[in-house]
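Shown here is one chain on its own, the form predicted on its own, set out as structure tokens.
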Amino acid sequence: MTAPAQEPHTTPSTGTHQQVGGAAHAPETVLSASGLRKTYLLGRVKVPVLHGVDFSLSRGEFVAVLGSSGSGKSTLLHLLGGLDSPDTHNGGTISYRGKNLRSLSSHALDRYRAREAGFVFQFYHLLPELTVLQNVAVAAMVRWGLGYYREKSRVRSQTRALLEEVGLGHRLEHLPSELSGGERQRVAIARSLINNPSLLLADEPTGNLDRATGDTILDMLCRLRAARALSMVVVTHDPHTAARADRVVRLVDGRVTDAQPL
């Protein structure tokens, strides 16, 4: 049976290179990509997405991933976050740390999914009838299954330090319906971050959000990921968005164009 993958490491790094001894080396590249397909059917209609993409993600990089509606950045995450799967046939590699996702056991995909990545959507995804520390406190009984009745009290206490640290102390109890959009996706950020994942991948995460609110969002983002040594993926349809990141990746109609830094 295939291992699952690794816990994250806890050293933090700004994914730039370092000094050893002296002499210089890459940082850890955590999560790659080499030749992505991914083609959907539609009734009998094929429509394919990705054209063979290549991507890296350095241990504590921020990347952004700029593309416009339809270009594939977003079927590009989720390949990433292994929620989707690539071409069965000649569809592409997908590694973290060095394991190829494509081999692992659907056991060990959850575990990949569930403890490792955090993921950060556009649309908030939040359940309704559960209260702000009920919605993050979800994502641990996921991970733990019936073991989170072991771990209740610790999780609790944890869900209640996290949304303090995202500014939402005063929030535990209210209900979706109760928080403005600024706040909705301050809840998804510590629903993300309860598992202490070291990957945070996010589609689009200001885009529902004013300029202003989509700014402190951004700024809680990068702090987050200084704090907690994170190696994040930021999809954006938007310029402004992507120059807070490390390095930009352009993708035009399923294809890289450039990978740069800005």
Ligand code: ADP
Contents of the next structure:
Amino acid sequence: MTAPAQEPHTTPSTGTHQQVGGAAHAPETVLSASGLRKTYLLGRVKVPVLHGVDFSLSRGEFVAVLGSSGSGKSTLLHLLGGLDSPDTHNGGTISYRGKNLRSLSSHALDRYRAREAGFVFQFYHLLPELTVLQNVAVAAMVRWGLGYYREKSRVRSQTRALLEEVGLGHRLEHLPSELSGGERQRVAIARSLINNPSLLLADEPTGNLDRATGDTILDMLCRLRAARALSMVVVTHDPHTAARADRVVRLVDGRVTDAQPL
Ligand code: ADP
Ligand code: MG
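To test you: the structure above is the form predicted on its own. What is the structure of the form predicted together with this ligand?
The complete assembly is shown below, putting the previous chain first.
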């Protein structure tokens, strides 16, 4: 998937759209979902979670998805990140830069997951037996496949630089078990960005952290987003986190109920 040649200029820190040559450009929608439905099967029992979610994210925008526990926030984020699929029948569509994820070949979907959509899991999901450096490099291995060995020295120096950028330059050889929660989340964020995605999808990135640590993680996410012109979706049940977003949507009873600036 390649970006269109002409794209509107976006101010990453605010998500607002500048005028170019005197004409206002409409925001480019990078990610959208329409009528999303997701039903889990627990044995033979159907557990409907999303009942027709509509969602859109403009280029450079930071959208917070608020919702109570169990409202389907993680489910929605997994679908947006191509980690799971909507219902086969009547499940709705997800489009990234105009392409329906469902129409992608499995190779193209792999590329979307590996290169376009960085994902930060709520519980970090670091590999316990790998060091900090290896945990981040492994995402680059997935991206490059066998080509990784050709790229290895460049990727390793990028990995080091990124880990320094997230404040972990002094922890490269540590194991996840030797890190605090905030440090683990920094590793997870570095891993999500090592392949230079244009989207960052974060699942309650501050949910397991104390307020002060959560604030530094959120500051860091906002800084990284501005520096890399990322479009970002953060799901949270914390209004304090949502207050940092350009736009907030709420997930209630399996639907997005409103969209409003805070
Ligand atoms: P949230 O992230 O908002 O807390 P989730 O998306 O994790 O909510 O879950 C929404 C609902 O779907 C919950 O009721 C949860 O129990 C159910 N659920 C999530 N994953 C599965 C699964 N793999 N199988 C069955 N039910 C699930
Ligand atoms: Mg969740």
